[in-house]
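Here we start with a single chain on its own, the form predicted alone, put down as structure tokens.
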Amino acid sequence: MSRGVGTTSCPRAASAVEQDVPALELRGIAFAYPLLAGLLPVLAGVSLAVPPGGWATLIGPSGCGKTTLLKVAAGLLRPAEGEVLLAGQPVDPLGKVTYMPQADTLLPWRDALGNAILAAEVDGRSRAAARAAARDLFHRFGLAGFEGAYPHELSGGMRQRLALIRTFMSHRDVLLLDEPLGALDALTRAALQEWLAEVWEALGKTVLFVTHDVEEAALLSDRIYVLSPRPARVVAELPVDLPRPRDRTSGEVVGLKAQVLTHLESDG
């Protein structure tokens, strides 16, 4: 790709900071499951906006309520109390944003073709068109030559590249992505963040993102949200108003980890 990871010149970013209305917003969601002793309380009212085209992440301890949360966003589970928004409407979100699990769930007997159009058949969109789509997104995320692959002849790193192209070939303005990258080494790791910022920017879409890396969180969002333990609430909004491409190095980066890291450790 031919552009870099964000700058401060990019267009769509600036035109994502200038629009009053979210893209997604969650106002005071809470949840609990249900056990046979009585209520488990996951999540304690908590609220957060995504502007369009932004980027916010989740992060807190392993158990909080993030994955809960996203599924909340996505419809897949109901609130006890509190709304989902979509462009400040308040929807049943289920079938208008677009949620990406942890595991890549792709299909073993469909190749990688068949697997990325996957949400285009679903949506009963024309095939070929989809195909002709997602073979232009390999070129993008780097997997061309690999459209005949099998999920089981692919890397770890390409089978996440591929669940991404479904995910964004869905044709949802809003991702809802849980640890996409968790599963990797510390090298793909590292390499997919750079690529992932690079197509996020790219394509314009709006992403909600968990992630347990505090690094990776500085790396790519916009707007950090920390949460507390379980029933998670929402302990620090931080904004994260540095150009891209982002040095994992540098002081600022290194600064707003120390940032998170102070939250995570006084309210854990």
Second form
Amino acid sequence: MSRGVGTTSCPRAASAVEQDVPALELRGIAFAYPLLAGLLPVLAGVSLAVPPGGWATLIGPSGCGKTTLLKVAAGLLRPAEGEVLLAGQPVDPLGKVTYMPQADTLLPWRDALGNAILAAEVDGRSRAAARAAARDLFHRFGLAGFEGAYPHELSGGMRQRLALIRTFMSHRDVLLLDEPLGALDALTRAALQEWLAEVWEALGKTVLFVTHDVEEAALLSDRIYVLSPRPARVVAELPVDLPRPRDRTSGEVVGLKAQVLTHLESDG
Amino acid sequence: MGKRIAELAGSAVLLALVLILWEVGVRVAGVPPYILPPPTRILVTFFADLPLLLSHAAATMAEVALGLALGVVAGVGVALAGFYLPPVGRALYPFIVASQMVPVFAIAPLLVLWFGYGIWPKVIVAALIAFFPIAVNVMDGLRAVGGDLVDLLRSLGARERQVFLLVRLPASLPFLLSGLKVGATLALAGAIIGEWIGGRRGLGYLMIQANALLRVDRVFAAILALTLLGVGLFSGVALAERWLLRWRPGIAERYTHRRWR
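For the form predicted in complex with its partner chain instead of the form predicted alone, what are the coordinates?
Full complex below, order starting with the chain above.
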């Protein structure tokens, strides 16, 4: 699967609009955490590509290194081997993509609107414009009326929607989402999966998504990468060509789930 | 609200009981007022001496305010240095702890020797006392910020200055304020000690002077003034805390606040 460390020279012109150039590409990413005694290998040459406006999902057993891979893609961790490419260019992605950590990272001292415009503040963009844009998103995505609420006043589902709005508001094309729906109850989760699919289609962002919920992967993705247990490598790459919105009870989705599960179980 | 009044009523009854016992006891036993004056006499003296008490209280407050300001600057400064320069933090740590082992009261006479009878020895005693809880709390506050929050900001391309302003500073504010609450009351005690040792202004000076004249009623009036000052200082910080941390899910909110589900 691994294509190894490719040549870093990139003769291609910066016309990133070409359809065949992935918005995000990881090539042969290897990573190990230093321990007291030696290294703990976490990623063993992972390669993947997400086309512009596409949705790729990483699925794999708990602790297999999905979060580590996302942090590498975000530029928060430097891989021992391999490279990260944005629109075909090998780059340090730090600051160029948006990473949404798994934990609840809303700022408790800021109201919902203040949280939504965080990226604009970091970028030094106009706060007023960002607020106006955020209000618009609050309206479109069912949080209208809660602009002045503090995070602790919101329900778990609303907090997660707010965190996602903040992520979508970042003015970056590539979003790295680490189990954004993982901590929610089943009903809220199902509702947010549909919501997320709508928002993503409306905004046209490129998403690399981590989950360990097979159904979630089948419902949302264009492409599913099944990872092995640690150290992670890609054991299967499954393109998904199902129309949206998808019905979780349809035969295709159920069949796809079974396919993903087979791959997950086959690699012990 | 009714619950709170009930709690306060209990304390008020207890206080009234103690004062009545004191009043009756002193009068029945015939204790001379230069040993222990009855509460009514202390209250009369308090109001009669009010202008005197106020002017000395103002001097004490000035020492405490300056001392606290210095303590906050030094405490926050040391906490920041310790956080951003770990070797400096490790080098400073034993001295910060040791500074608490040396009783500040013991070095107060030295401070008078070095800085004279003016305001500075008291300011320095107050600052030395306030410094420790503030430094330790802010250090904990800076460390308490979650790695995920920092990761989120760094992934957006934030520099450390932005991480500090957007996350570390607001996250450590609650810690600073609880340090300040402890520091403020201790600083008041520190300033009084400084005034006992040398000076011509302040409630501590007034107490020493009245004590020497066997004006025990005035000593008690000064203690009453000092208590009110302490309560005021603490309440002031607590009020500032309530306002600055109004985003926090508080105890009061459990009764009154909206919650959306």
